[in-house]
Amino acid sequence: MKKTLAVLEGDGIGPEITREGIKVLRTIEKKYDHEFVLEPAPFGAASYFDEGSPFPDKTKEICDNADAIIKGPVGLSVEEMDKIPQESRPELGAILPLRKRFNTYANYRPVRLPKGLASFSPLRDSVVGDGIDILMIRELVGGIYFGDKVEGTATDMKYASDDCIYTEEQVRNIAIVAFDEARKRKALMTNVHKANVLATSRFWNAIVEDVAKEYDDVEYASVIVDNAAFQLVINPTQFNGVMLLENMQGDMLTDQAGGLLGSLGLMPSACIGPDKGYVEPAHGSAPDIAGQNKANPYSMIGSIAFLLDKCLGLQEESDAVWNAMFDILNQGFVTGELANATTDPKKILSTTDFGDRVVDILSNS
């Protein structure tokens, strides 16, 4: 297979963890006889300062011509971000336009913590039980993030508004993705919503429940978002399977899920559209530890595994990457943020050490 991939390293720890992901990708390329042509491009806050835009035209062209996109986290320190106009900050000026440009409506975020790794979680072992295994499917191009935003004054009173809008097509498309994944896993599909208050959630529910009729072989449940947040903490394994979430609620609960695992560094993701997709860590750019070689690259390497599977259709290669990472963790190796007072210092890995170990396992298996 020969594919062209745009590489948007981003800001902060982005370049460091992206290098580890690329190192793993090159190992897969060699082992399985593929060819990946990598096209680097500026993107994010540093791009604004260097290029005058967080998403320059040349980057758009590279992404347009690529088969898929690898994206690092974006954002700099508060002091640096304060120098950027609101409309040119990475969130509004780069991330949302990237999603809209390629209609990457389906966001996949796996929440995986086997029983043997329960010590990573702040939850008790008895709560983690036999392990957490949830695939969160978040709608990514609709809802309040993409609605009209207004700040103004009326009758001498300042006000602001954000419109939350969903179309039937948007809800149906993401519901089908979630039910398909649940069917593939032979697992529960839980629909998360706020239908007791929001009209958009009642609209969402009606469509999801209509789609559910086409999946009578899939177990289905429905839960209000605030209760879901509570239940994720006291009994997360009840959601093992697939959780379907709208955009803003999904933004919040997927980060909460990273807390269940003990680190957002364990949260890779894929953002998939009808024609192409991009993969990215679910966490931020952590500028406070940039350049120190201690960021956890699991999130980026896991995103590379998603790239192989969801973007390129290479399931065997993807599984090999996932297995290599879990082999490392099961051997007791961790990156710094996962270490505790009882961790053997010799088992604490740097960013590059973790990537090297993944490469070694892949090369020798």
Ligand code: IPM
Contents of the next structure:
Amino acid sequence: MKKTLAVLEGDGIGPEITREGIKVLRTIEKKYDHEFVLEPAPFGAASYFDEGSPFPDKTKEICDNADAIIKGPVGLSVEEMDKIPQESRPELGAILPLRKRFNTYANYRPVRLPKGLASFSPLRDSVVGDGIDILMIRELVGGIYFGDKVEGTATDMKYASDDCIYTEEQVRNIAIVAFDEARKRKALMTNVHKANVLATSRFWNAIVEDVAKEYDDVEYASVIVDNAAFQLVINPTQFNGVMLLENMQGDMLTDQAGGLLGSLGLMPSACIGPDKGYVEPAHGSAPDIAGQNKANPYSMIGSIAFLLDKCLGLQEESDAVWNAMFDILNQGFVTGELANATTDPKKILSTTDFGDRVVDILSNS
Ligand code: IPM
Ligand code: MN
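What would you give as the form predicted in complex with the ligand, now that the form predicted alone is on the page?
Expanding to the full complex; the earlier chain stays at the top.
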């Protein structure tokens, strides 16, 4: 297959982890006889300083013309970010516009920790049990992120507001994605909400429950978001399967999930729209460790695995990448942030070591 892919390497550790992802992609290209044409483009905080925009027109054009997009994390140090006006910072000026432009409503964030890797987690082994395997599906283009934002002054006070809006179509679309995934896995689908307080959550639940009628083969549960946060720590494996979350609640619980795994470096993601998708690590750009060759590239290489499957329909290739990464971890290798006092120092890998090992496994299997 021949495909054109936009590559937005981003800021901080973005370039170095993206390089590992591309190395893996090139290996897949050769091994399975595909052709991937890569189109690099500026995006993020450095792009604001270099090009005057965090999401320049030429980048939009490259993304429009690409079959799918690979995006690294964005953002620089607090001092650098302070120099950028709010609307041009990467969050409001680049990431949200990218999501809106391609209506990438379905955000896949897998939370996987096999029993054998329980030592990564701050949770006790007995809590990790037979392993955590949750696919968090986060709605990505609606809710409070995209409602009107106002900072105003009335006669006697200053105020601010963020509207939280969902349309029926938005909820139905993401519910279908979540139920389809649960059906594929023959697994539980847990709907997360705050219907005891929010009108948008009551509306959300009514639509999710309506969609559930089409999936009577899928086991369905629902949980209030604050309780979900608690239960995820006390007994995460009860959620093994799929969790469906709206945008803001999903932002929070997916970071918490990274905490359960012991590192946000273990959180890849895919953001899929009706016509095209993009992939990105679920974490930030970690400017404090940028350029030191120690960031964990799992999140980016996993995002490449997602790109192969969710954007290009290459299931076998995608599985090969996931398997290679789990082989490495199961052999006891880790990146620095996952090491502990008992880790053999010879088993601690740099960013490039980890990528090289994935390439070796793929090339020799
Ligand atoms: C994420 C990030 C983004 C979000 C930020 C950077 C806008 O935290 O992808 O989880 O809040 O969605
Ligand atoms: Mn987040």
